[in-house]
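One chain follows as C-alpha cells, the form predicted on its own.
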Amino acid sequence: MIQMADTHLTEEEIQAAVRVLRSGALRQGPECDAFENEFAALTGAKHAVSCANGSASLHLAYTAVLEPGDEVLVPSFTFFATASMAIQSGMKPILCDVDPDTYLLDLADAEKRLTPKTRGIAPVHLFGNACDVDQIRAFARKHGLKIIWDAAQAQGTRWKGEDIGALGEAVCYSFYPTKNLFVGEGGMVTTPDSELAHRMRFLRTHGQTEKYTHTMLGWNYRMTDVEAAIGRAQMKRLPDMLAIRQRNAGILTAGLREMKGLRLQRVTESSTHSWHQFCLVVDRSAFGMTREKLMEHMKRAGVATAIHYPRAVHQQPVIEERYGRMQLPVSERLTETILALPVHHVLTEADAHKIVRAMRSAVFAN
C-alpha cells in the first residue's frame, strides 16, 4: 500500500537524538540555539525562535504581535489551530472564505468582514502553496493590519524565489511528523524583528526574564534538545526531500490535469510549491463517481488517500457555539469534494505513476 506519509528517521537523525540522550541534557539548550541559527540561515530570516509545536508558534506570534480583544482575519479552510490559537490569545478570529482554485484566503471576502476592531490577518500557505505575498501586504497596509503568516505546511515554499520564512513579521512553522521537515513535535517562528523575537523567547518560558523572575505571563513552550538535534540533522536532506516531492507532484499533475471531473489545486503565480499535500477537487457529476467511491477504488488499487479537511473551521461545533452558524460556500464545497493523494519524499517515480494509473482506472471501474 502506498501510504499518505512517511515519517521514518535516517540513521544520522537517530544518532543525533541518541547523542543528546546520552548527554543527559534533554531540555532546551545548545542544540535548540543551533537549530534556531541554522533554520534562520536556511530561510534567510534574521531571527528564528523554537518552541514546542506548531500551535505554540501561532500562540506566541499572536500574543506578541496583537492585543486581547483584537479581531484577526483567518481563512476557514485551514487546520483548526490557525483560528483556535487566536482565541487562546484573547482575540476573535473573523473567518473568511477562500479561493476555489488555490484554496487560499479570499481577500475580497475578507474585506467585507473588516470592522473597527480588526487588527490582524493570518494568511495560510496551505498545503505548501504560497499566498500572493504582495497582495496580502498591500491589503494589510491599506487597512492597518499586522500579519501573522501560518507556514505550518510550507517548509521550503518560496515566493518570487525567496523563502517565505524571510517574508513576514512573524512566520509560524510546525515540525509535526507529516510535515516536510519533522522532528516529532516542535515549532518555529521566524521574524526580522529583534524585539519581537526577544519577547517570544520570554513568553515561551513563563515570561521569565531572569531565573525565577517573571515580568510577563507566558507558557512552557520550549522545544527539547532531542527534537532540535533531529531537526538539525534533517535539514541536511530537506532540499533532496523537497526535490522528490516536486518531482512527484509534476508526475501527478501531468497525468491528472486533463482528466474530466478533476480540478487540481492551482499553484499561485510566483510560488514554488513545497507539496506538503497534493490535493484536487472531485466533481461527482463530471467524473462519474463520488469522492468516497474514488477513495474506495484507490484503496483497492493499493493507494491510500485522505481528506484535508472534512470540516471547515466555521463548521466546528465549538466555533458554532461561540459565534453562531455562518455560511462560507467555497470552504463548505471544498470539504465535500477535496481529496489528497500521496506525494511525499519516499515515493518513487514508479509509485507516482502507479497513483496516476489507479486514478485513471477509476473512470473504467465505475
Ligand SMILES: Cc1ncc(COP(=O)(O)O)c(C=O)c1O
Given for the second form:
Amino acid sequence: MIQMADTHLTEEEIQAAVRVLRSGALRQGPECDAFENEFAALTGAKHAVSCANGSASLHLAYTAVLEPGDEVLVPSFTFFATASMAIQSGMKPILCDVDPDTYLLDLADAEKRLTPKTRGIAPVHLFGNACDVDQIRAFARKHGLKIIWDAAQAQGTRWKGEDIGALGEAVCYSFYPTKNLFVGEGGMVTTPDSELAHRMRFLRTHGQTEKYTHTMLGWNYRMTDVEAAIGRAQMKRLPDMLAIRQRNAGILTAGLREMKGLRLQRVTESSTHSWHQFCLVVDRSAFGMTREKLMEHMKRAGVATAIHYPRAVHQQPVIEERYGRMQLPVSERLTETILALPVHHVLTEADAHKIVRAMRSAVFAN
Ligand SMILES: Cc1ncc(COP(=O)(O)O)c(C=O)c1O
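In place of the form predicted on its own, output the structure of the form predicted together with this ligand.
Entire complex below, previous chain first.
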C-alpha cells in the first residue's frame, strides 16, 4: 500500500538523537542553539527561535506581535491552530474565504471583513504553495496590519527564488512527523527583528528574564536537544527530500492535469511549491464519481488518499459556538471536493506512476 506519509528517521538521525540521550542533556541546550543558527542560515532569516511545536510557534508570534483584543484575518481553509492560537493569545480571528484554485487567503474577501480593530493578518502557505507575498505585504501596508505567516507546511517553499522563512516579520513552522522537515514535535519562528526574537525567547520560558524573575507571562514552549539533534541531522537531506517531492508532483501533474473532472491546486505565480501535500478537487459530475467512491477505488488499487480538510475552521463546533454560524462558500465547497494524493519523499518514480494509473483506471471502474 502506498501511504500518505513516511515518518521514518535515517540511521544518522537516530544516532544524532542517541548521542544526545547518552549525554544526559535532555532539555533545551546547545543542540537547540545550533539548530536555530542552522535553520536561520538555511532560510536566510536573521533569527530563528525554536519551540515545542507549530502551534506554540503561532502562540509565541501572535503574542509577541499583536495585542489582546486585536482582530486578525485568518483563512478558514487551514489547520485549526492558525485560528485557535490567535484566540489563545487573546485575539479574535476573522475568518476569511480562500481562492478556489490556489486554496490560499482571498484578499478581496478579507478586505470586506476589516474593522477598526483589525491589526493583523495570518496568511497560510497551504500545502507548501506560497501566498502572493507582494500582494499580502501591499495589503498589510495599506491597512496597517502586522503579518504572522503560517509556514507550518512550507519548509523549503520559495517566493521569487527566496526562502519564505526570510520573507516576514514572523514566520511560523511545524516539524510534526508528516511535515517536509520532521523531528517528532517541534516548531520554529524566523524573524529579521532582534527585539521580537528576544521577546519570543522570554515568552518561551515563562517570561523569565533572569533566573526566577518573570517579567511577562509566557509558557514552557521549549524544544529539547533530542529533537534539535534530529532536525540538524535531517536538514542535510532536506534538499534531496524536497527534490523527490518536486519530481513526484511533476509526474502527478503531468498524468492528471488533462483528466476531465479533476482540478489540481494552482501553483501561485512566483512560488516554488514544496509539495507538503498534493491536492486536487474532484468534480463529481464531470469525473463521474464522488470523491468518496474515488477514495475507495484508490484504496483497492493500493494507494492511500486523505482529505485536508473535511471541515473549515468556521465550521468547527467550538468556533460556531463562540462566534456563531457563518458562510464561506469556497472553503465549504473545498471541504466537500478536495482530495490529497501521496507525494512524499519516500515515493519512487514507479510509485508516482502507479498513483496516476490508479486515478486513470477510476474512470473505467464506474
Ligand atoms: C497550517 C498549520 N498550522 C499550524 C499547525 C500546527 O503545528 P503543530 O501540529 O506542530 O502544533 C499545523 C500542523 O499541522 C498546520 O498544518
